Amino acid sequence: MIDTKIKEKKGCTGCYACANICPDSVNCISMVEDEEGFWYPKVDYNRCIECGLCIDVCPVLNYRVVENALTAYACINKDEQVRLESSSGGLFSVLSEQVIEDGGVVFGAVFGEKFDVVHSYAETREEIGKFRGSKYVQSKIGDAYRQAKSILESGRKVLFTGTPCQIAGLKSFLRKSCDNLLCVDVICHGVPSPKVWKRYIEYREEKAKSLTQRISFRLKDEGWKRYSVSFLFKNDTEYRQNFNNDLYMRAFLRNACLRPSCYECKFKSLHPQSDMTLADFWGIQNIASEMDDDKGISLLFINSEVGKEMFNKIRNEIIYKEVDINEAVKYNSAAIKSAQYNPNRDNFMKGINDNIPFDILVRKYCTDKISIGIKRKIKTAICKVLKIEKV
């Protein structure tokens, strides 16, 4: 049913609510992973019973508008080793660890056993951990809304986070309001393909000559503006290096790996689904500049009565300011913006299936031009002296 409603892989965004919803006796939708390394739904035609649940959920084929009024934040939280171990400002595990206390759970992705990523949940202060630091690729959901409902409808309180489509994906699924969710949502740049992430992870280790121990996207050493990616392998070596150099990052970041539907994304709006929205805030210092010591600042969007609510239950665990919400787009653009398409994406996607090594691929088609290189050296070396003058 679901796979002949979407004509096009850019109508699906992979959120699992049709294989969720699809009711156990008949579990004939699977999540099947195409040449590029992303999850659509096939449907078994000898055991559909042509229900119309999956059609009925599809958070794209019945899209909706809701009505509300944001309000944004620039929050930091008062513990500074969370804060530096996360991404950001630190609110997520703020929010966490405020539902874990009040007896709930909480829902964010994971790394899992060979560093693929999926959602997964914790239910003690000490497994907030696993969900800091950001994950730059397409997490598994899995049967995590199905664990979500069977939790909600047990009394229990739900934190449950993603991106847009994730969060739109459960709503639907859920197919009513519940009083016990709270849905918070992240800015997102766009998805990038497992299948890619899986490549880089091999190239890593085979230059590396060894398994792969731990991985941080997000270190902080070199200040938040400025985030490593690093690895850290079994034979006690590291591979660390600023974002803008590393190889992975340059593809993600030039859209050359992203999701097809990510290109023409229906859920990047100021009107989400989500009752509160969490970013990087990114142009903090010409916005709200004593909050800007360079160690990372959280951009909250509060978009519903429900994170009114949560955010009153926190405000003294965290430092934060009110800001003109236009001003904080207006550096965070992601929010209503789509990922601009790369001409250079498919075949780049060609060259990962062909198994052509990382590096060359990234050189290839990820390269900027040497004038853009030139202006990004001098507004680099610009901001350096300025940083300079202002200490």
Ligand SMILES: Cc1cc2nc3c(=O)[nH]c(=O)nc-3n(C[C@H](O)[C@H](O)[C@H](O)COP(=O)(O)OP(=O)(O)OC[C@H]3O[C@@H](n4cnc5c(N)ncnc54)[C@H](O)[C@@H]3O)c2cc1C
Second form
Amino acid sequence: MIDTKIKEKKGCTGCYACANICPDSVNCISMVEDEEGFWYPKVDYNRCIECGLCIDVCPVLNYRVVENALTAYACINKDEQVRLESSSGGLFSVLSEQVIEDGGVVFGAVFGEKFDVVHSYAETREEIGKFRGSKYVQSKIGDAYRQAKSILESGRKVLFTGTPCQIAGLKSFLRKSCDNLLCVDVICHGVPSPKVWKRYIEYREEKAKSLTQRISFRLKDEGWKRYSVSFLFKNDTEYRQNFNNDLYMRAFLRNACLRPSCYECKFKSLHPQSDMTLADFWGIQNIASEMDDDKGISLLFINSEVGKEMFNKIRNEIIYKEVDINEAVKYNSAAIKSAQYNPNRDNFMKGINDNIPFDILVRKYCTDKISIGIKRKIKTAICKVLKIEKV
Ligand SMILES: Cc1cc2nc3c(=O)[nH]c(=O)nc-3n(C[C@H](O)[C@H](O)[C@H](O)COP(=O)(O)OP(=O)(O)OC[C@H]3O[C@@H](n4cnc5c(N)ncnc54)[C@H](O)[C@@H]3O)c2cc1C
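Return the form predicted in complex with the ligand of this protein as a structure block, the form predicted on its own having already been given.
In what comes next, the whole complex appears, and the chain from above leads the way.
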């Protein structure tokens, strides 16, 4: 069954499609955390009836190519407050408000009780706030695909948001297209380990000598491009640091703690399975500088007719400009390229397992040392200028 088909860890995105499809009467697939903190399916062969559904719905084993012609837009939510609370231009909130107004249900990633990240759903405008803002850690899908299916079958609209592999997992799980489903993914750098995230929260709480009250990955006080990570603690103290200096963001952005499948992501392409794709519009200053006020701009790809219809519905709520998709991707390579494997990744993850303090691990494995190759090139250039053999 599915666990025997996954030959290498990079062949599983942890999307939960297999666990969701396993019939209720059998329920033999559990998602088990490995030593790095990522979930993989484990089959209980005493209960398995070998129906093969788990293999049929795996989006990696049944990878499908989608034919679609994308259009791209720079977008800003006209609601200034919501935009400031969002990671980019606040487009997610506009889309979800529209779906709620249409009587629908919105699925997305929320912080759980201990700031773990899980998929959940909302049925009211007030509840949407819990999804707002990126949480840079793999979100646990749990039963979300099953819940979405039963809501879709009741005839209500569903907006499902997540990473490209989570959207591929949902589509595979549903096994048919649904007119009342809108899928929106985010351009994804890669997802860090929930175990590393847990260790970081513990590290911060130990420093603050207090439990956490609120976390934000993307505070825009110093601007959208120089965003900060913030922890507000129950003793009313705050930790706030620019993303470049925050230890967790350094490990994340230097690819030291991503899921193995992220280094060879199958779902990076300009042919996504979603109807719409959201991202930060990095490089906006070079493409539509008149929109760049450093408060956050969303890059939107419209990938299907359903996406186009939705865009027409929300046009009045946003400021937007159509842009050349290839130009936009030039400044956001995560749209099409997997994260580069960090040669120190396994040492970093082992250090997490061995309980080595977070700051020591990041300083040891996530610094920007100049690579030997670049050093060599600099030396050769100096030699040429000085017309000598060696420096
Ligand atoms: C792990 C991750 C990596 C990303 N990498 C990039 C990147 O490399 N380049 C880029 O341009 N953009 C990236 N993004 C997307 C970007 O950070 C914004 O989420 C996106 O632009 C939407 O912003 P917004 O202002 O419209 O709405 P916001 O309110 O900021 O976004 C909220 C949306 O993000 C979803 N979300 C939040 N956390 C998660 C999670 N852990 N897993 C799944 N969905 C989540 C919510 O469900 C909701 O749909 C990434 C997002 C995540 C979660």
